[in-house]
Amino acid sequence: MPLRRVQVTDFRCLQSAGLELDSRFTLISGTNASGKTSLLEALYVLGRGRSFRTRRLEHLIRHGAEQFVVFGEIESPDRRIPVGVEGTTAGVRAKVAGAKTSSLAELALLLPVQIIDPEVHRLIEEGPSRRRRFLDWGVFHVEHSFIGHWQRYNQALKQRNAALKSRLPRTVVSAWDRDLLEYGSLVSNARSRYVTLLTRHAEVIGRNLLGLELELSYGPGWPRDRSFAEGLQNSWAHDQESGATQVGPHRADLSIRLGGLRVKDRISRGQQKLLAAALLISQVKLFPETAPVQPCLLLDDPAAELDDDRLAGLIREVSTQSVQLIVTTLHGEFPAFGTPGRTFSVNAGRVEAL
């Protein structure tokens, strides 16, 4: 069910563009600032409801406009589903075949998309929270149960925090820690159990980028020797001062080693893109082959900040993938990954098909 036509209405720089994407390869050609990376973002919207750019939605509105539409068609089998994210300053609404989403994550099953950009290295550079979300989403598609989880967690946690920001005492503050303590619980061993399968690919993956061995592991957000339960427990005079909880599955984090060594402030940006981009793509990979969806790859100038060796390593690795490609580059070609089913060029914020 791979996604067929997009149109984008008042996004950045774009106020009107329409495509029919292929099925395997579309190819965006355009120079630096004529919108490629506007248009990926949008697609990435569509699919998540969130840019991979900013927080703040105002940014993602055309200058003089009240508000952004992307819309898409998805196909499946016997017809075209139609999807719409809508945005103004006031937040995101999304439809589904006609129909208002009550979870965004209504969109990620439709169109699970995933993208690697020039910034792709901020998910080894930055804190534990990007690499926390790029854990979720691999767990989403993998364990449809873990969103629900997922939220309940929130929920309590929320709770939990007013009670403890409000210094209430700890009779009060406790009596979140159950379903805590449950729903932590679920969504940590869901983590982890999907850290063990990224494992596999991404050694492989990562080693045929790098050259050199490739370990994960997941950190569940309390002392690895004892249970939450034990870290909740340990935390209460820390949790009291500082009025939020100090452990839990919203603290965890993916350690990374590269060649034995932590990676972070010990690589160069090039090595730090291509590890990036091995767990990305060994993401995508574990994809699960019997979903009715098919995972959509947004590659932003791939050729950026990489030697020809390591490009051509990435495009070998991306290229083994099944998956919908859609790659923007500042030529009008990319042979490396074959000839394309569509070709569009960007202008200014005009798009035209080639």
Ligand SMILES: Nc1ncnc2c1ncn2[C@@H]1O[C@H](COP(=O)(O)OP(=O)(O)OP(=O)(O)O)[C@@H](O)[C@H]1O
Given for the second form:
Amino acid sequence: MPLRRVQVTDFRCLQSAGLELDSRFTLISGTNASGKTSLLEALYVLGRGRSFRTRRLEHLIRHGAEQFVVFGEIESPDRRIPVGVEGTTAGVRAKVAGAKTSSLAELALLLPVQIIDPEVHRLIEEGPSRRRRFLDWGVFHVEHSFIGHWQRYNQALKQRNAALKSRLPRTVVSAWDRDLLEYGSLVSNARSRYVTLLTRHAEVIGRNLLGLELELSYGPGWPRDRSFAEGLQNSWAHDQESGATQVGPHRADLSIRLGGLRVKDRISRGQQKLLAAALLISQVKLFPETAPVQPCLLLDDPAAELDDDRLAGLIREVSTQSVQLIVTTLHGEFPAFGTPGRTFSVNAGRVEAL
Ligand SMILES: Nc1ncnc2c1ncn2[C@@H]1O[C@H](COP(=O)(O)OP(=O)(O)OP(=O)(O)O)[C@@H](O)[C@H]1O
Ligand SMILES: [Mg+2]
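Please could you give me the other form, the form predicted together with the ligand, since above is the form predicted alone?
Full assembly next; the chain just shown is listed first.
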């Protein structure tokens, strides 16, 4: 179900941009600071309810405006479903088929959107929270109950941490342990199943892109040879001392090995980019098997920092996926991707069809 017509209003430098996307491949070209990333960011916000560049909504609203609006039409076999998000400094609200939704999840399910941008190496280089977000988005699209379990886990965690911070006795703090363990185990098991699914594709794509064996494993956020209950029990002194729960899925990580070695700090920037891209492409590749929607893959300036051979490998890998591809480039064309169904140029925040 591709995203077709898009209208972006007061988003970053884009005052009013309308475009009809191709269902397979759209190319967007423009010079530095013309608004290419902003356009992809608007599409990302439509599918995710948040940006990949900032947490602060005021950065997304065009200077001088009070809110941004991104509207789109998703093509289903028999009709186009209108979807939209509007953002003010207070938050983002979503609409699907004209009706306000109670959560952003409803829209997110219709429009899975993933991005490979010049900052993609941060998935490998930075701390575990990015990798948890990466996993959780994928799990959510495979197991829709995940989001509810994750919310219940977080509620219990917040309450338990508040009790720890107030130095309340163990009996009071432990009142939250039942929910913490129940929902934490559901979250953890779902992530672990997802890593197993992802591994099948990641191994192949990792080998294709990097020529090395890629291994993934899920670290649950407590010692792997213990249960969550045991981990929680053993961490009491530490929890009490620090005033926060030290074990659980909120401390989980995706461990990554390349050629038998842990990747952090050991591989070049180009390799980090390819490795992160391999993970993101694997995630997108899982869609036809696990969800009835076609994902939209955004590639922001994919040529940045990659040599010709590596870029060709990335393009080969991306081009064989069943996705709606939207690519930005500094140049007027990108022949390695083949002929785009639609091409746009962006100039000082104005988008024009070519
Ligand atoms: N909230 C905002 N309101 C107005 N303009 C903004 C806002 N946020 C960012 N901009 C401006 O938008 C312009 C375009 O930024 P963007 O990152 O989209 O460019 P780009 O085409 O991706 O450039 P590059 O090729 O360098 O990556 C920048 O000049 C930036 O200063
Ligand atoms: Mg950019």
